[in-house]
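Below sits a lone chain in structure tokens, taken as the form predicted on its own.
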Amino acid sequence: MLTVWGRATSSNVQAVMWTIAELGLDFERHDRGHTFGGLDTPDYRAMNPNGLVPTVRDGDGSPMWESAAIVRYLACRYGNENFWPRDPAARVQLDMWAEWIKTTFAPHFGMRIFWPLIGRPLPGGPDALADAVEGLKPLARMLNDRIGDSPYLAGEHLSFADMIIGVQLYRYYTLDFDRAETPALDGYYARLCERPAYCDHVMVSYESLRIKP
């Protein structure tokens, strides 16, 4: 049994839901952080020094933290030959577009497209949103060149990149702003949000973050 800490609302614990849905691992979830709470207790950062979400336990193990090596560990404990590749040279090809969502689309829509137009404001006003905006566009259309016109990153098969880069899309397609054309990424999309894991952990509702005026 898996126990997870963290809010649903969280991308970062959607990732690791969703892989935990799709290996079909038992769980059991409690919800911490934001509205929430419970990050500050001797006893949560017993188990994540940080104070952030998620943390997992696997049945008696030792704590895990930070949401991609969450995933990876599932994967490469639960997951198949598919989801997990077993030669080092073909889940590189993968791990470094899922290291690369982490490091450089992730953050910059996240802090400078996402916050900004729920509510928290970015330094620079709107011409600074402008410029975010058109900044991700060339970002968009790198993943929409690697994706091609294969189902997932892949190729037919799932696998646990497709976690940590797939949970990024909901709110990416959901907001309104002016995203470049990416029908290859488009596709890619609307085949995650078919299947019934991704509509259950990733598509979430994030109106509970938004910043009232």
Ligand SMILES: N[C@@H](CCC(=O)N[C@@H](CS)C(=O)NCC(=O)O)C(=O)O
Second form
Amino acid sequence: MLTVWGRATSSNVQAVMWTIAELGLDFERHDRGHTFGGLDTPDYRAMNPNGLVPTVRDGDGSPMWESAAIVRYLACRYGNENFWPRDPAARVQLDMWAEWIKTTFAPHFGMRIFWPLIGRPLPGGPDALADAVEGLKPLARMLNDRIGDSPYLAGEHLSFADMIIGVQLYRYYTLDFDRAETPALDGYYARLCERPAYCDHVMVSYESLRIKP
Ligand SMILES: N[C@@H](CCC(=O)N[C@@H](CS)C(=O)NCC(=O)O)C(=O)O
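So that was the form predicted on its own. Now I'd like the form predicted in complex with this ligand, please.
Now the complete complex, all chains and molecules, led by this one.
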């Protein structure tokens, strides 16, 4: 049994929950963070000194934090060869894109586009937002070209890398801003939206995160 601490509206919690659901694992989830609070208690900090979500325990194992590390743990421990290729040379071809979206695409999109559009303005105002929107286009085109004609990043089958990449796309596609033309990425997102686990754990309203003026 996995225990997950973290609110359903957190994209980092969503990556973990989506993975758990795709792998068909038993879990219990406790709301923590944002309006639920609970991140500053000594007990929580003992599990996760960052005071962030998600935190996960597998049975009575040591607590884990950092969502992408948790996704990789779950994939390695419970995933089949398609979900977690055992050959490092095959796996790195997926993992480099997972790492890229986490370290390059997601911070750009999250901090410079998502949060400003839901009420946390950038210091540079509308010009900074316009720059960020233009700056995201080449990144989206890179991902579009990598997806190409494949259903998923690894080809025919879903893998751990889709968990880390795909979790970004619900907000990317549902916010109102000028996106690059990316037909392959559009098709990839449409395929993810057909997956019940993605609908349940990633297509979660972010209205409660909106910052009122
Ligand atoms: N790099 C960490 C980031 C964790 C993080 O920033 N979590 C956010 C939610 S997405 C958080 O805990 N925010 C405080 C809160 O929810 O109160 C990860 O991927 O797990």
